[in-house]
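What follows is one chain in structure tokens, specifically the form predicted on its own.
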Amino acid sequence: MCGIVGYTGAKEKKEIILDGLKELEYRGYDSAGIAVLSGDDIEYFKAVGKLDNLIKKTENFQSYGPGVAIGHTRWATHGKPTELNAHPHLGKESFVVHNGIIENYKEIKDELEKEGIAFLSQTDTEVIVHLYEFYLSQRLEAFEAFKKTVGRLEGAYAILLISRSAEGKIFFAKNGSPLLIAPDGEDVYFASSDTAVIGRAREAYYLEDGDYGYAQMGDILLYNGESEISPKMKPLPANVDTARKDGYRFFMEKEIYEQSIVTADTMLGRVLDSQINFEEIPQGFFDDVEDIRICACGTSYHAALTASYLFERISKIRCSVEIASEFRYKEPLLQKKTLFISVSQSGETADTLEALKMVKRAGLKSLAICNVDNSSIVRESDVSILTRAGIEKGVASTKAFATQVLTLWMLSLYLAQDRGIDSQILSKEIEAMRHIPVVLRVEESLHQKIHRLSKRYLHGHGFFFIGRDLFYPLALEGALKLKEISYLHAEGYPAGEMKHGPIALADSELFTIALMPSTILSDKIRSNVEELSARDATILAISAEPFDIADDFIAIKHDSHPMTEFFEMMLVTQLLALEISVRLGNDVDMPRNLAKSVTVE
């Protein structure tokens, strides 16, 4: 979710870069930086936290006249959010910004260190600038050195590089991460999203994978492979807000589609070939932990409930979950060997924050799962793990929930490693986890089917979302999503509880959304749904296996592991809530009576 901005030309460069980065703030970041090269003078500035911190650092700096500039907002993957790890990364006379991940960076770094090259940061990005300068030292011309550098890189990247060795030029390369070029006369702008250049240029070239080259004073040299190509320009959107939505009708819809990308970001540097790695967690942190208590509100509470199954099943440790507003006043018994985990999207949720302060006073260890660095809950906790979802504009949470669940799943495996989990079990979990970004890719045919089905579910006297085991918290979350944006009554239930009272409501006007996995308690959930069908309830079954008595059926594809089924069913329930709300004519992004961050009791 990092942001890139670049410029070559004679205008004041600091403001162009900072304004562009400000337009990319909505994507989320934890540090930022800029570098400006005019003639032989290089100036660079970095800051942790909000862009305002960087703006303050640069307030006495100006950069008129011909030159180049690059800027970056970073979401930490390799290395913590510090100024040393912030971009741009520097060599002796060059700077680079980069989005993505360089998969073979350790191999390159080892080679360069043997050549006597020292590294300042913990990042994968820094190898790019040092490798470029190493090739320069081999008497290669600047562009040839850049070309050879890009040829060594494996993984995903969008790169901008500037250097005293190539005055007035910005080198660029793209593979797997977005990057565009927007020329305007002798000015050339670069960005990872068109929101950063709208109003400065009228058209842009959106780079394809394998493209690389350089720009200088309005001229663009573009290659793909060994062939020079001509950039095919496309008109830029006229409106920034429309551009931010990337063509989607609502931010919520965009964020549902983004889940495939952000879950991959969540795992970067953490899910390794044969283990889970959290740099954030100090060695020995879990040594005296005997049980876990998780505290959260709303959607985060549902993520926490899901995690309770994973901690007990995988980590073999007792885990209880509390609604923060209740926990604060129940006079809970707090044991020193309990790890207290708080889960919050914003890090400012008032009830969760107060619960955290209460357990801190009691001397418990604390760990935060959060999406916002430097938030109150992060600052108050002993250890924090950022979910890297990026800014979520839709009030009804989607990608924040997905990344919370994924982070908690990773944490359960990390703790299991600490307690000696069988290597084959760990390997199977990691294999399933790596598959989640694929599971969360929205297929057009699925979205179209849900759109068609949604017209049948606009009336009636309510919805039951039902599931068992891991899928009970998902049923709660599915019902909450529908309530939040459609204003229709919906409840989530453990499927086995239906006959203990709720089944009294069953008739043809009661819509039942049945989460029916094939990997956990499949026979039990089938039996529960059959009981409802026998009472004439309308059944929408979500399953990998056909269910003949269902009135409607949505097939999922990924049923090799309970969590792959979980995430695909999550996607279906999100899209269903979205499409029902759209048909009812509601403002999906701003549902009535709700706020994104609940900062009062």
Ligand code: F6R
Contents of the next structure:
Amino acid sequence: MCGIVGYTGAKEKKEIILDGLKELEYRGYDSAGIAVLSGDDIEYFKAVGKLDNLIKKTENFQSYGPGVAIGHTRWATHGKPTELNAHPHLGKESFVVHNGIIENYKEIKDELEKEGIAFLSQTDTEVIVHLYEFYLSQRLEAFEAFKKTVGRLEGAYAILLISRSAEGKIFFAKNGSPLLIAPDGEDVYFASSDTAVIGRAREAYYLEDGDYGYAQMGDILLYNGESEISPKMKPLPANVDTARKDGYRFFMEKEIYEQSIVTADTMLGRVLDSQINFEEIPQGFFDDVEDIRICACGTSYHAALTASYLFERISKIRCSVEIASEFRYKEPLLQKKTLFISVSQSGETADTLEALKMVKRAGLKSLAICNVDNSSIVRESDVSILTRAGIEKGVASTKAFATQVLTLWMLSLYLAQDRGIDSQILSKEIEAMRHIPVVLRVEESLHQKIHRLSKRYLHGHGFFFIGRDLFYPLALEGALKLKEISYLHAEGYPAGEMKHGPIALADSELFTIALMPSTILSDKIRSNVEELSARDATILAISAEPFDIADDFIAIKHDSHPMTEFFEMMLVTQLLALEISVRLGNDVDMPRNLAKSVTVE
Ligand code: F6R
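Please could you give me the other form, the form predicted in complex with the ligand, since above is the form predicted on its own?
And the full complex, kicking off with our chain again.
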């Protein structure tokens, strides 16, 4: 949710922290702050809104020489996005940044208030710094005070704390929220995600739950429980170029255009001439699997829902899909022969992660479809398949969705192979799959057409995206994309359900985006759209075949297989959302109220 950066060393500290925060800003951006401690000098700055406001505020500040610095970009959970609520939170001589939620903060706050300690903010985080200073006042040594503080905290956290009481040290702790340490000689960097430190260090340690310790002048002292452990370093990616805009107006636009390449990457070494191969999956992994349960949130949930059609139809295995936040609390009946699949771009989504932990406790096998290696979900899962979409910066997910669906489709074929799928059917699937990178090449003429059309869809009282079968989850995803970045009301609906209620909304100001494939239930969807047209709804049809009664029509070309139609229509709906949002003057990459990685429930 929020982004954290820290540094201890002798380099100019403001630049390191702000550069790192810039890379993480997409995770949360309602306020930001930085604190620097160098010798006896303490400086801190906070600003509401995007990071640029903080950058302006710190224009005339620099800090060379040995010292420590921490920074934070926030997405509000407790307390409004104000300067007082922005991190770092301060005590008398210490500062803290935190990502996650301290569940027992009220209890701690009450205790500290009874001791006469005053609080400035409405946040849960502020208790950490006051508790630390309270223990200091009880004559505990600085690290002991930090350790005791962490011991009191319940909930999820990644924490960095600096204090005059511990010159040159950054204290850290992690439980449930991501944090890494990247040392480079006498410099030590901290971040909640590796993009913030790429280029500064070559390797990093991704902290495990329960880790805590401190870093000072290149030394790292790391504990888990009472035992000191040595950090196991992993190489960091070499550059962040792929995460920059490359001349596109928005990251989202760039990421839509990248889909052709990343889907090809995702298939590399996995889609062979006549079979699907996953080196990640150990032999016999599926042997005793009787059914599949998938959990995910948002866009990833839509990818999962798409997969449920594929698993049942192609792999002939029962598959159910659930929204992770619902699944967690429904007291689901779990049996050991169910394979649990989690789908997540970030690998840090709290609800999905908790659902995974829950099924693990119940003894189920787990498999993750994830875009971020070393993420919490990957580390928790028995087996992980990475989606290879590259860093996704646009808050509205596009290329991650494309690679998730593709990976799940591959997996459905892999399972079907295991269960003896007819070789001709398999070959046809593989042929269609190999065609996807071609399908996803954005033609200038298509983008132009969607740009022109978009001006007719800026008003009205709502959008219905409708589809059947595989195209129903795609309708859900098309509607989600549009509402996220245009702030217009949009719903995805199974086309066959419209007459059971929603059709009452139909009039010329109701925009229907009709996903009309030629390969699946084409006559059925035609009738559904005709019913809407008869009630004067405005219809934008996306189809390979012309459809006379549509008010607007976008032709697709690749209609040889349901999945080629699926991916081409996906592209159209993404571009439509993008163009509508641009015309409305919205911030496409950082839509209001949203964050890229949702690490709180
Ligand atoms: C929408 C979007 C979100 C995420 C959801 C799950 O464009 O990106 O709906 O899909 O928050 O996130 P991950 O996939 O990281 O678990």
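These figures come from a predicted structure and were not determined experimentally. So that the term is clear: the rigid core is the largest set of C-alpha atoms that superpose within 1.5 Å between two forms. Numbering follows the first chain given and starts at 1.
- Residue 560 shows a C-alpha shift below 2 Å between the two forms [criterion: core-superposed Cα displacement of 2 Å].
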